[in-house]
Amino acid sequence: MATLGAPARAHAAPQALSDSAAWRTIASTLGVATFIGVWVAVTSLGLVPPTFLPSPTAVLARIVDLTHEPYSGSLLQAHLLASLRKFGLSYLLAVVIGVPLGLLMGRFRFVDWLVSPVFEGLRFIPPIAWVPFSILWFGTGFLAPTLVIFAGAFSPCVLNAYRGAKLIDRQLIEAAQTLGARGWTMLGQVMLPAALPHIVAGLRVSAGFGWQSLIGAELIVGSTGLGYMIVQGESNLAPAVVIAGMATIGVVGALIDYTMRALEDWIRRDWGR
């Protein structure tokens, strides 16, 4: 009876997973449809003036216009590309510096003692508070938001790498040391793979904080990017432009998060085996 039940259970597991995915898709679609429906109802019934909240069709038409009519000196896709370039540069720096630092802090007590007091103080400073220093150091050009993005993305990289290093099985470290692993070899070939699931989880959180910090910085300083476009739309009393910029920010942020979530799931499945 046990041998007959095993295939049935093996068949039931994928079916349950499929049903769960289907219900998740239905629920997600229903949530989006409800949100848009309420928006349409509010604007159609005149509960809110169009100067404060334009209709979804008006916003969609404005997004289409922005893709071939420059606004604040650039097309929508050019503003998006500028924001992505700033985000990519700062996020890469946060990962390259933060992950090794977290691993070193988790591996060596002296490094932990040396860095933790400064890091614990700096990580509670809101990223937007670095805007004045960004202006002083980089002016108002392309590099102005980089320090703000770095501040938002850096802490999750360090914290999750540190946590991953602390949770590595001590016997694995001792076995590697017995085989002669030292220094960067220990860090790159033993600790990094062992802590990778935690590191990737931190990279996902870091990407979200970095993207939010970028837009916050562009709202205050900068001459290109989605945040700058939103500010110009507000100055020109163009709510459709403001919402178009916000929608673009939300969609791109969700795509970044879904990409990082897929990477995190793949790493966990691969390392689980």
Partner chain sequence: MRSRASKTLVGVLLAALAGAGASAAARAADPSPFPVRVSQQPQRWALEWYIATQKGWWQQLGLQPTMVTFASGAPQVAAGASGSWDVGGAGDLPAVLGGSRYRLQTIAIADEEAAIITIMATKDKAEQYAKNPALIKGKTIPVTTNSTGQWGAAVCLEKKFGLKPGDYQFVNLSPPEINAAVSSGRYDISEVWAPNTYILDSTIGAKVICDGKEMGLPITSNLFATPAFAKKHPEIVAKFLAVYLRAVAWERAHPKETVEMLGAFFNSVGVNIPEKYLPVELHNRPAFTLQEQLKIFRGSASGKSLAADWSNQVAQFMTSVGVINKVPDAKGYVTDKYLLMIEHDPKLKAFAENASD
Given for the second form:
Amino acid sequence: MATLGAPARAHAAPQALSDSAAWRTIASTLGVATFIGVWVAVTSLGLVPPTFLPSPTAVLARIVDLTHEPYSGSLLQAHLLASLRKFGLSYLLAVVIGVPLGLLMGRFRFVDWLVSPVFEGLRFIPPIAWVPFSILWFGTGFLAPTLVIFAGAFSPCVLNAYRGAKLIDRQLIEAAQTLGARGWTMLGQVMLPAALPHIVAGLRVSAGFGWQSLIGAELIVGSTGLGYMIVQGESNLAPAVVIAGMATIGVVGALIDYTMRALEDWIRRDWGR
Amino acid sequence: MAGSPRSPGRGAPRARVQRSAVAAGLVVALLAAWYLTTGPLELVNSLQFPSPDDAYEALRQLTSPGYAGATLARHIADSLALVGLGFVAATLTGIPLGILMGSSRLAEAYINPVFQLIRPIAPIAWIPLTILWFGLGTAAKVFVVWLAAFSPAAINAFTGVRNVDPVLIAAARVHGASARQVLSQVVIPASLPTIFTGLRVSLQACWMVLVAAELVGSFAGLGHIMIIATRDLNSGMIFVAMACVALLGVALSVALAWVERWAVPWRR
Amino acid sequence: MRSRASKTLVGVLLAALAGAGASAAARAADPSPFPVRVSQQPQRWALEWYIATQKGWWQQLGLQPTMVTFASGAPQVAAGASGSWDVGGAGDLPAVLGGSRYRLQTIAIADEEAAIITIMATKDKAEQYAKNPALIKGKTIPVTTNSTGQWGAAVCLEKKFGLKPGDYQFVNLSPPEINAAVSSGRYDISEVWAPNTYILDSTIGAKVICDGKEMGLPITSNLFATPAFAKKHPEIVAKFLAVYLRAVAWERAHPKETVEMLGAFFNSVGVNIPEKYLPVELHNRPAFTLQEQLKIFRGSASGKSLAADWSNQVAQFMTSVGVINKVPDAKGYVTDKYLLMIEHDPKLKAFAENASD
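Having seen the form predicted alone, the form predicted together with its partner chain:
Okay, now the whole complex, with that chain kicking things off.
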């Protein structure tokens, strides 16, 4: 996926005043202000009842409340932590299995032939569609959301590692072979570094998918986490809690993306030479 | 994200034969393992994974008399219609917005921060508000699909437009093209490949959110089957629905690749 | 159990003989409690276990429970099949589903709850619909399909309001989503069950216009044990049941404290309903003592008990909507074995009927 922002600005043609940084900052501020302004206006003018959309201040107040008054059994930070723990474990699992698999598929035609038919079919199944089987297999225990998150995070890991491995210069591999690199040495010390920029791009996409899948799993089953908090808010007709949960999901999702992007840029810079 | 692992050197016919042989062998092995573990060896409880018999039985029941309120054909038709509507809505809104942001830096600065604020929220997390705002009708479900598909469409249109060679635009201007002509005859054609990449990602995103959207009070649909079958602990039914989702997903992806070759012939 | 006791005895003797440290002796004298995994939902009938935990009754029978909480019955019953828990409770429909799919053993009734399976209408429409049911024709009614909620709603619409299935349209939603749909104002009639009935009553003034009790439906929640665990540890299942029954006996003797306990329990599992509904909930969902249970389960061996009849009725509904293909034989999964074990063990019986703290 392409990105909005810095790289695209690189070849900005020096144009009129409207393109200057100052104007852009003003426009950005105006954009956010419009968003919040419209939100405030429709709620405070009574255009929509608070049961449909609570005002931004109500949501903020709710977020503050949630951090020191337990909601459906836990504080907001505890729900967040529960979600992050499930996410962390499953994501790690997807990376640890997915990346080597992708590299192997890129390196050995036989592995590629063996795995591709299954992988190609499975990757079109939405992560949420794994919820029924995850329930049948793992109940609502810790492993149930793991399968769903894994399903979301796995395929970008594999695909990007595969593509990275495919693009490695054959001469590099042959040179390594003549120097005696085999098996794990080849995989870990030659292919992994060479394909790293691609892999890291995959890791970022994969983290995003994993996070979104987690929320889906928690919305449908589960008794902890942000998704669960949202369902409870829905059940108790407390839209402020729902939006507070959504905002937390959004902020954390953005933070994950930002971190991965920083990692990606850093690796690109170091490897790009 | 798009594209499939495929050995680029598909030239050698012998390799192709070998490849098919491996694939066929794998499929046979998987089917055998499936039959053995769920059947004679009784390693897997049919509640946890259906035997081929269970799956066939479920498929038969789905075709006639139907399950979860409709027959398989109707479930598939409803799911496809939903994805189609969401995809069209996302395309019609996302691409113009992307082009607008791509061609005007001021518009980008105005819209982008809010876009970035909302984008990381998982589409499925919108479901409670969706029900409040749109009820349970088609609009609600299309909204959820739209949420998922909108941003890839917009982002790729934006990138496509922004990455058009400035020399090309300058050349067109020199030859007296109006701003409108520049947009319709230079910028959009040049960014079409990127826009198409966005559409493919976008369609895949639609498909990925299908089950989630059908949580919003649906009468039929593949996701609807899964929701009901989970409540009924009917693993055969879940399996059939998942298989349909996977097969249709592959078919959609192939179809879009075909459309792309037709619409952007200069790409490959 | 015997081997456990003798092991303890040997342990005590050995410790005494060796003259080991006081702490070691104390540890050995305290028989290590039997771990049992109890699956529950944030529902009124899980209150008994909460009370037992507060009062320390589990330990008195040498049990060490771990509560496993589920939001609904289907995942819970599925988890039972994969061995995630040993005993528990859920609505009768999931219990029968478990009985049909893997012979999940129904060992007692958790509570009667036909009164909380309702059709609610919004404040402005409740009276109109009750007076003139023809107004319901053509409506889209949110229900949780393939649940006792749908059963109650369908029977209400047919018997009380004289409507045929073609006169209205059910749309499937989970209970939290039903709340959202009704509060959106787009759907003025809906199937709802507790505690959502109270939430909709207190927040938007929606009113119950029909319930399962009025229709005489045998809707209950049941207690059950997985077949594997029941076979291996029948005495633990009986003890688990005795703890439950003791809490029921206690509730009868302490109505005021029971209300407070329910409030505390709901708080602990994240159910937020105004206090005034707590007594209503207890009134609508009575639980049964040992003797009452024995009556309900009398004749289980031949499949002729009241409990078997109730389960059969649920199973018939399930067959009619395609959840299961045929009504399972109640003899295979509705049993009074554990109730009788308590009845025939004077010590356990006294425990189960002890209404004091």
